[in-house]
Structure formats: structure tokens, C-alpha cells
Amino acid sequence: MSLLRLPGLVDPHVHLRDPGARHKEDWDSGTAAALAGGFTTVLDMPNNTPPIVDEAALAQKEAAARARARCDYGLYLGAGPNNAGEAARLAPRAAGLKLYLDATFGPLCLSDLDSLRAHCATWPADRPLLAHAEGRTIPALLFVAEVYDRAVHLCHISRRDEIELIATAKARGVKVTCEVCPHHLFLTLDSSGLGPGFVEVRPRLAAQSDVDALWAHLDIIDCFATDHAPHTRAEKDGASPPPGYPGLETALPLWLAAVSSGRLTLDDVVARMHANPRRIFGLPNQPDTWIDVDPDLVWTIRADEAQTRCGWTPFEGWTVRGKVTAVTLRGAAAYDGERVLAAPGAGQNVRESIG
């Protein structure tokens, strides 16, 4: 078995659930499942329970992360209609502003135009922008942040427009990044296999062209992000399914998968899980951090070995090439394959940690 060690990966998009929905994934659960995935540092959304959107709300979450957090982190707020000034005086806190500007799973989302000039005039520019927006409101949030001069990241990009529209913006020297979630890129609406509930996430799974044409446009792809987003086996099977996948355990194997099959170069990943996220949400090193992977090792993908509390996979029976063995945080052992070693409240607020 020939090792390889790769520095800690960067998740810039998930949801941890805590405060709020526990049941579904806290900071404990979440980040164990980070570590088991090779993540070292995550960036968690505000579309809790309360929206982190004022400073108590921001506090009590900073509370949760301290207790309970394993690996490093840091918190985005959320813009609503009524807080550019509340967070623009928080934006020190926080890894970054998140825009929601197409409805997702909880109770943010900008519906008009005067509040989104109003966060892209007063957020800091030297903080992190970064926007939920689909279909239309991609052009739109593109035309705001160039009137205002901001740079913006769009998460989980999924479509053949939205990709080729990014990479038109990027030509002509917009000041935008995006990520792409494994889930966009491995599954499609009709091949997923998944039944009506599990099937469920925003943005949608969507077809094959538009997956063929985000694999073609690989070098617009900023990051590779997760958007771990779990509910219950049982919420899913629902009457009314909250939209949502995990992803933290299963997103570098399913890279490496790639790697293997010639899809990708091992450069492609640790560009897009370490090096750029670092770079575009301005995060601090990690010194004596990395992950020892054993690339050969072939597995099969099954939620009830997981870490995540949600108990349950899309890519539940995949056989996927690549395993983490191991994981180094800040020259303690965090993870040895099977437990993970830190303890609730290793973790560190990447923003405390650089001020």
C-alpha cells in the first residue's frame, strides 16, 4: 500500500444543523463526518433555526461550534431584507455573507432588488460574498456585483447555461468563482436511482448535457464543495421532503474514483478541496495538518458506517476507489480510518484565529 499525504481539505458549503435541528446533524456528528471525509476546515450556512442573521443568533451558533466542533470552521451570515448594516458590523465573525436569492431549505431568501444593492454597497470588500442564485438570478447577482465592484462566489453550480454563462462572465474579467457539489456531476434526474423524497435537493439534479458540459467547462470550476445538507431517512420518506443530501464522507472518494478513471488529475482535486477555497475565503494555514489516503483501496459506500447522524446516502452501494486512513490536525491524530481521535470542541473559529 503506497500512501499519499495531501494537505487538509476544505469544505466551503455545508449545514450542520446546530442550532436548530439537531436531530438531523449537530457540530459533534457533522464534523466527525467531516474528519472521516479528510476535511479538516468546513464553512457552515445560516439557514438555521433561527437564521443567523443578527448578533444573537451569530452568538448562540458561535456557542454550539466552540462545544462541539472537531475540526476547524467558520460561520457565514445570512442576508435578509432588513440587516446590511447588523452584518457589515459583523463581518469580522464571519466567513462570509451568503445571498439566497432562489428558495431553498429554511427561511432566507432576497426577493427584491433594492435589498441586494444594499448588501453588495455595505458588506466589507474584503470579505466574502457568496450567493445561492439559479437560472436568471445568476445574471442579475452578476450585474449587482459588477455595478459595485464585488467579487462573488455562486455555489453549487449545476447547469449548462449557468456554467457557460460563469465562464463568459470570467472572459471578460468579472470578478467571479464558483463550486460544483459531487452530486451535479456524478448524478442526473433520471439515472439517479433515487425514489421521489431522496431525490430531492437544490438545485435539482439535472440532466445529462448539463453534467457532460460542467465536466467540460472543468477549468471555470473554482471548488469542489459538498453542500452536505442531511435530513432523516425518515424526513425524506415524508409527505412533504425537505430538499438535501450528506456528502461529507463520500465526496473524496468519488474525486479519487475520478482521478483513477483519468476524469480528473490528482492537481484537480487538491486545487479545488485545498488551495482555492483557502484563497477565496481568505482562511488562515493549519500547521502540522494533513490526510493520509490510501489511493487503491477499492470500497463500497454504505451509510451505516458513517459518521453523519442523517443515516443515509445518494450514493449508498457505490464502489469508489480511495480511502482516507488517516488524519492529522494540527500535529494531533484527528482520525485513524475507523474512530475519529478529536475530542468535541477541538475545533477552531477561523475567523477568531486570525482576527
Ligand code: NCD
Second form
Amino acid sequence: MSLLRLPGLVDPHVHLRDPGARHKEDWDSGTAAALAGGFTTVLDMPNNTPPIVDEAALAQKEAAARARARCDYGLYLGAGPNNAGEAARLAPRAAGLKLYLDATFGPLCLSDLDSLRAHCATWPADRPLLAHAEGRTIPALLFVAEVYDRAVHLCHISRRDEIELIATAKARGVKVTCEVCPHHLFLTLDSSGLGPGFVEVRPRLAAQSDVDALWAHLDIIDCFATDHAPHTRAEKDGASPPPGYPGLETALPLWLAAVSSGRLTLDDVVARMHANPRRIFGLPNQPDTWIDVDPDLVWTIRADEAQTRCGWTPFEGWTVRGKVTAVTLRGAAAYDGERVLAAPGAGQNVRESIG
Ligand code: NCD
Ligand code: ZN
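For comparison with the form predicted alone, would you give the structure of this protein in the form predicted in complex with this ligand?
Every chain and every other molecule in the complex is listed next, the one we just looked at coming first.
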């Protein structure tokens, strides 16, 4: 295949840890990793320290991103037990509202029905509402969203029963979209080869039958997100390892390897990494933003050659085919295949640029 020019990729699910845990990642290193991976817009999750549940925390994060982001970005608000009104007021500044219905890294978890109802009733109908929901919390959320007649986006779907339920819901006209991450399509719990600590991720890696069901329901999967969730090697190796994998620099090569082997088409990839996330999250059209990719370049994934600060990858040593050779962000050279050229501060908040 000859060199490819694709639109800038959008990752609707990253954790760049800034503010709160800059030793794991920050806006500088995380958006450098994004550009090296071909992403020109990233939407950042609210499970920071402090969590992004009010105006003060959002303002602090806006300032951090404005100072350090090298690519474009949006910031999610987190749904807490008592912030439905404040979240709705802040909606114009946010990429969306994230509902955590199951426990994961950080304190955000909506465990009561009243807060779930309050957020579904109050968050503006035309603004993205997305959720971490696993197993039985998926039908719970879908029902409440249906009652309030609103669309929801389900993050990191990983299991057969979940994707089958979403397929049935979509066939019945339920307004639901979903994303899947590379680690849930390329790794299983039994065969990942990752040691204790390093295997930890939420949702957990699943069985081969789950992976097969996800591949079989590709038409139901709207987005390929990374859930880039960096934690350092020392933390993953420690006594209570936090869950999460880095993913920004390995996602596109893994999907392109699947294109090479005939499992996906390039159109499948572009739809799920650009057109669909742009539509679902209401992002600006950027005709002067694109990436150049050498689809035949074979290379080996090495954490010590990566931009992310976390220092490891679940795909260490994997040989992949396809590499980003250049990124152009709003007309300016942002990455040349080896070096990130966009400076900290070059990134724009997608909510500020479209108002
Ligand atoms: C994420 C993190 O570390 O912030 N961890 C993870 O295992 N995916 C949180 C999340 O998205 O659940
Ligand atoms: Zn996440």
C-alpha cells in the first residue's frame, strides 16, 4: 500500500492525570504521546485528584491543559452524588458528563439511583452523556436513559453479553453508542502474559469467547477508544497495583495490523477513530488537520521509545505494521515521525474553539 493521508484521529477516552498525578503523565507528555499515535484530539476523563466535579476543579484543569497541551482536547465533568445542577451549568465548557456506575481507579462512583436519575434528568439533552458500566449496570443505565429520552455512550465494552445486549438495544431503536479498546480485542486474561499488577485494568481482560464476540459485532462498535490510563511501572509492581494501561501510541498500529491481516478495512478504522467520535461528541470539523501513515512500515513496540511517561506497555515486543510519519494540526507540523514538533500550549480546547 502507498502512503496514507487520514483525518486527525480522535480519542474520546484518555486519562492524562494532570492535575493530580503528573508523575504518571501530564498534558505535555500525554499529548506528545497522542500526536505520536496519530491523535489530534483527546477527550480527558474526570477522575483526577481532585475529581472534576465542580467549577474550581474544572478551572484548574482548564489552566493546566491550556498551558501544556500540544494537541486539541476536551475535558469531561464527573457525575457526583450532589452536583447535577452545577454540572449542567458547566456543560458548555465540558466535552461531556461521565457517569461511573462501577468502581475503578479514583473515588468517582455513583452508587445510588437518585443521583443517576438527577444527572439523566438535568444534564442538557444535546450534550454527551457517557458511562463506565459493566454487566448489570448497563441495562440499569440504558433504562434510566430511555425513561429520560436521552442518548448515552458506553465506554470500554469488553464482554459478549454486553455487546449482544447493546446490539439488541440498537435494533430496538435505543439511543446508545459504544466504544471498545485495543486491549479488549487483542488480549485475553489467560494469554496476555502480563504479570500480576500489570494485568490489572478495568474492565478486566476477558475470555477468548468475549474477544470473539466483540470482533463478530464490529458493526455495533461506534468508536475505538484507547482508555489510555497510565500508571508507572513501580506502581503496577507495588502492593496494591492501580488498574489501567497506556494506549495512545499503540492503538493505530494494532488496528492497522488488523487491516493488513484482513480483519478490518481502513474505512472501518477511520469511521471509528474519526468520523463517529466526532459526530457523537460534537467536535469541530478540521479540514487542515490530518495524519500521514506508512501502512507497510514494520516495527516493534518498545516502551522506552515512547512519549508516555509511564514507562511500560502491555504490548511490549509486539511487531506491528503501520506507523504515523507526520501529523499536521490546524495547518502546522505537529509531529515528523520521530519528534513532536507542536509545543506545549499549542492545543486548543474544543469547547472554547466552537463556543
Ligand atoms: C482507569 C484509570 O486508571 O484512571 N483505569 C482503568 O483500568 N481503565 C479508570 C477507568 O477508565 O476505569
Ligand atoms: Zn478510563
